[in-house]
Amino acid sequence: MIPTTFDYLRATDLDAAVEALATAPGARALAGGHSLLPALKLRRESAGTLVDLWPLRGELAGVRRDGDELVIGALTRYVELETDPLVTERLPLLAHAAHQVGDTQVRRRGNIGGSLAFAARAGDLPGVVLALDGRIVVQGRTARRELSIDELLVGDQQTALADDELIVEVRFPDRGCLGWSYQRFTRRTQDWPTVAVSCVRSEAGTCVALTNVAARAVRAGALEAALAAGSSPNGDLAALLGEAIDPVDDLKASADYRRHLAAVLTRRALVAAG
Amino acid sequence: MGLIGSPVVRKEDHRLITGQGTFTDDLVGPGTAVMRYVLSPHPHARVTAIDPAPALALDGVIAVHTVEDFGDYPDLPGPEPAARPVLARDRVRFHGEPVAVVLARSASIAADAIEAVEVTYEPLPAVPTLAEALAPDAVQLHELLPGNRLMDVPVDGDIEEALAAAPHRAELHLVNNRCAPTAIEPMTVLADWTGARLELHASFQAPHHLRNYLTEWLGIPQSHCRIVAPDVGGGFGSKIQWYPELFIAPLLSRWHGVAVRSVLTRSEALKLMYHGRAQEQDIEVGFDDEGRIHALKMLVTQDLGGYADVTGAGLPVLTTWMAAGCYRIPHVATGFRHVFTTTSPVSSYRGAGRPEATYAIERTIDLVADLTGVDAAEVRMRNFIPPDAFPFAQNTHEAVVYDSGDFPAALTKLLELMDYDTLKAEQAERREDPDAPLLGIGFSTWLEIAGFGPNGSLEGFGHLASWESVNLRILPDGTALVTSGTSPHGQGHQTMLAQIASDVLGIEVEAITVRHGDTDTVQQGTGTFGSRSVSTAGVGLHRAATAVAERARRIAAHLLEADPDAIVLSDGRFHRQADDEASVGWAEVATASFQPLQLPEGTPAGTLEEQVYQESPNFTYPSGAYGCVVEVDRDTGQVQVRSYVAVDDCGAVINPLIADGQVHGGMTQGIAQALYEHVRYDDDGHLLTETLEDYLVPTAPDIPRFVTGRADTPTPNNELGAKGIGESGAVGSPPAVVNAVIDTLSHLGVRALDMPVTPERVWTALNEAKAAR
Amino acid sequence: MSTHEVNVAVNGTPTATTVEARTLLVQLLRGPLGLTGTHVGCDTTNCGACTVLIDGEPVKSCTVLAVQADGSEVTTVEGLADGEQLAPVQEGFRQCHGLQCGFCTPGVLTTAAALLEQTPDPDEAQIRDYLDGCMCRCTGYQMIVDSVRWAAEHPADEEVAS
């Protein structure tokens, strides 16, 4: 229930957040803090230091439209996503999932950037983000870069983001959403998805991403490309995804239920897209 | 009066809305100590060294013991010679159990402190299950006691020619998975016996008893103690256990001069506090083709974990004398055997013994259905016990004697309620859509023994007695306070039992002050468990009111110069005589009451209170028809409970506001059992399921919206005609949802599924009924 | 380890403590301020009995530093009151019977409140939904749904509000 010590740093601006990221002893960014203080409290983890990136809000929440594209700051909680007209328009599918994440309270203080730094492998918008083939813009104390969200997505709760770096914003593509599905399984209400598949249809394919049936969440390539070439891939999408996942034996399921959920919700997600 | 059976809005609600509740974390006052344990990560090891140097290092670390520092005091109160020790001795059973306790000037540095003890361990082999503690060779966990086992009582073998005779037999093996009770407020203990008399506040559902054992623990006069169980945030029977931090914490108060606070955490907690069910149940039943039972075999196991509690040992004896449930089954015969894992003890959790005889009736029921294809619901009507065989002495046990019921008219009101034929015209309709998702219907005609209870049955769970006590004292001003030996945990004791004693009196529900749990204003008590409350103090005040209530009777008569026997009681006020206007009120005659020279001659003074130590001739049996329907997702296996409806019979109902309240809980928790909770080990013996992120307590939008009704039907044992309706919910519960969900899939014939009856569960057993065909 | 004054306004009241960084803010408003309304009931933010409104939004003050609370306004169980007058959300639960032992209580009042500021007349399957982080074990829900409904159905008198 209490920690063990640390240090809080309260950000004052960006660059002072990536300086003391890079310089703080055992230095450890706190945005939301859902998933870092129960790891804390349980003393399943530690920190040296926290630095504190709430009162960067000012400048990392928002939703905002540049050129084509959409940019949700870093630390724009899942409770603005939800109700965004921006997000919802452009982006429901975000939108949709952003709803079912944790609870309530936890929808308060959880954000997007937040997610996807955890990157745990049950977390529900690293799937989301990749079936949009979102782009992650990046600060360094020395520099800002842009991965794509395959690019940042490693493990289960790893990224490819070095110490000192914090995702700023998020940038999502306009591709014309024709058509979209969030098929979330889980056993309880509150819990994190047992198996998840996100789905979005526009002009140029459909994306499909499935969560927590791999060390990360994972784009269904083949099931893409076979419905890229025309096809109609029911039958055979166990085989089309079973190259794409590895799932684990869990508290809340097999990897063999697992596999098959990630079939049915993918088959549910496509004939929901349209 | 007639303020009995109404919706009384509760008295306790205002403090407990505003933030003003006084539970006992609320209470501690600067300068208390924290206590806080270390516990072991094995599951079963040979303690060889605790090092506390590390721990005492830090700055603010007060003390440091091992079992070693307890050796004057005995081990925990339990059957011998599973006992407990306060701390592991030499040797770990279950993991988490207590090495070492420490105490801090605060929360943060006991957090601390508690991981710079240096424990080595030998780990030894885990027994987590009961096949691996039942195995010939199976490593042993108490040497007095072989084989794992405390008690083994066998099946009376005459059975089996019962069974030989019946045209059919069926074998069914049952599982009631092991749950976590899970007050929402954790075993919490403030003890302070800094001055001459030791008061604790404790998180507990029966303070005198606590007392009468910690003060002969400890060595010191009842009367040098002071027991508070304040509020307390939920109990399900599992805040009535000999917890060490009951008996540590005042020894570390007293030896080291500070107010001790002992607050678990959730993942303590759900290690130390103790477990439920974890019971298996092996039926063998003789049937014949109209789906009538001609015999009934079962051998209950039950798991008491790595020490033996003494409720817990009592669970398999309550599932063995409720294992005919509400039939009547010409041959019954059963046994149990306790048997030693390294897992968490066991003990009481909601309904204690009897949710896990309904299980095993209830689902025997409809195996029995299922074979013979008699309609479930019918072959219930053809095995009840008739209305007109009450008083009726069940087959199962001597002590079982059914009080009163009308099982055949529960179940016509549930289906009633349900629409069942509407139902099953559905479900046909569906099993042919290969799109509609399945739907099932599943009953549960349940019937538990409750309201403990007569003189004898609580000794045997270590209980001083079995009566309850309660005093009413009327003062001067013509309010009344009574005192209760019942300790409420939610149930709404200051309400409902002001309704009683007003029903009475015709004293207004506000001027009637209810307390309770606490062993110096409060005579004696037993506790607040078992369904027991109403039927127990709530009758003893009754009884102490209709008392009170004649004995001013004739000091108004004397005020009124009248006949006392012609006086009249309405509204609150004594009649000279029915529908004379002259008449005295409450305050009038109590005040004369404490005035002798306003008393009839030989009335002395201070007359209007009375004590009473209610006795109960008899158990009481609270029944019900419960009936689930629930939707199966044919793809994913997921179970969606669609309807839920449940009709009780408590007897007579109090407060019906409160009555629904306890059964809709009940009913939440046995559906959680039936579709969520499951306390989990790996092969290993560590427990998987710590927190509450893995330990699946519903939240609102799990849990459907139910429908309720009423069968009752007035207990002859007392006066009120109440049965008790505490644990109701939870009895019935799980065998109406596993019921539904096998149901759902009868058609392919599946006829068993364990709980919690999780998707993948079902995905499994559509999967292998396919294949089978 | 360092340490921090935390200025925040609780119930209308500011108050200044110092406190360690790890401090929760629950911790804050259980020990050094006295107001023990707010319960904790577990260690993994699942069960929502320490939901305290901060500047209005429902948040589990068990996962939060009290420190990241500095400079705003943290509504607990016992500021929802005014005066004398309960909240309709309280009044709800008396009159519906939405609680029993009352240790969730606290949380799942906040948190209905919140929900009532935000959505005034919320249907049986919103205040489900809205409610997901609280767990109660002795209600079953029903009643404390039934409160919120009452809530709504009876907002606050205007001319006791004005």
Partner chain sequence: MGLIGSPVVRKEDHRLITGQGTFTDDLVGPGTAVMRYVLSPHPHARVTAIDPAPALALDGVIAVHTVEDFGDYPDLPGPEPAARPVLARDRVRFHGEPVAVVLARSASIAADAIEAVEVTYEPLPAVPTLAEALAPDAVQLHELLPGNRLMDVPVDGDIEEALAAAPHRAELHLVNNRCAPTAIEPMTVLADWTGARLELHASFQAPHHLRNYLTEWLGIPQSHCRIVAPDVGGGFGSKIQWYPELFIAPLLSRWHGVAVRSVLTRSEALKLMYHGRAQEQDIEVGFDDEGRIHALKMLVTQDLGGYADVTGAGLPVLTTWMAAGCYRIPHVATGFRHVFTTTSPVSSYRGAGRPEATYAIERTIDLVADLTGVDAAEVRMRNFIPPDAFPFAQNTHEAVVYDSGDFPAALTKLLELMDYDTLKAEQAERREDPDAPLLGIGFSTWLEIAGFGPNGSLEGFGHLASWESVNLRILPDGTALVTSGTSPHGQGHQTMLAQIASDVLGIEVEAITVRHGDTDTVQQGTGTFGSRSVSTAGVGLHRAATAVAERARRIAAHLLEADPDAIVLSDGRFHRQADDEASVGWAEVATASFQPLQLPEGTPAGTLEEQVYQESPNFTYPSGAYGCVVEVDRDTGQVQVRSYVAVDDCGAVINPLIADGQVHGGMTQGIAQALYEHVRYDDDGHLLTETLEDYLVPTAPDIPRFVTGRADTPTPNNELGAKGIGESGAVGSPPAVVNAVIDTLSHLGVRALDMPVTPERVWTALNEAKAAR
Contents of the next structure:
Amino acid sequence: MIPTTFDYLRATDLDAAVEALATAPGARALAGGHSLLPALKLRRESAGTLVDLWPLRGELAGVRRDGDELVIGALTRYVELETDPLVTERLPLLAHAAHQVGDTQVRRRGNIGGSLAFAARAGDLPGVVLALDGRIVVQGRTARRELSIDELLVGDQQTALADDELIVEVRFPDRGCLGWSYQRFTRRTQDWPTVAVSCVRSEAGTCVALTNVAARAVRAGALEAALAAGSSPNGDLAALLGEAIDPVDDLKASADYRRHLAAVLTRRALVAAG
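Moving on from the form predicted in complex with the partner chain, kindly provide the form predicted alone as a structure.
Below you will find a single chain and nothing else.
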């Protein structure tokens, strides 16, 4: 299929991009395009105007340290996340997960901001950012604001972004890492995960986030609390996860199978993270 007719605008700077999103009819931001463009072709999504953000990579890409935080520009590509020295050293979970996304072509165009803004329930990075307590900086016409990843994610392909807002950077606390694991199950290597589990252990405790077991990535709060109290989940793991997850049946898996996968992958992740 082919998409319906739309206008194309190549943004010249951040202010122009935000202005276009606010004023152009049916404006949608185009970052990497690997999620939005197929959805447009299938007519699951529509756009009156595509605002191409790629020219903004000079101001919206890159990794830097800012005090006790690591800051990653929204247009930083997956291939850059998996190879950047600061990310591989301080956020190894993110570097590893970025390498699991799609194929080489996808990773050389897709980027962290686009993934979070599209907010697909099965997307790899929302759950990883959730486990790492990432905070999302967004720019609108009149103001810049900061959201927790919990505040940003609303549902499947739904976020708290206003129509005139763009993600400009993602900020992570630089806690160091005592152990981590990213466990994902797919039918084919390049698929979005049927279920995935992100686990990171630091001096602040153990964080566990699950992907594709609810309408959005979720934290396993009851499990984290049990681990913080020194409990070993053992046979109670499924019950602890059951408070956080609400899987659905689809062509890839039944809800019951997703519950089973969530428990199996979480146990593996906890063992691997130490």
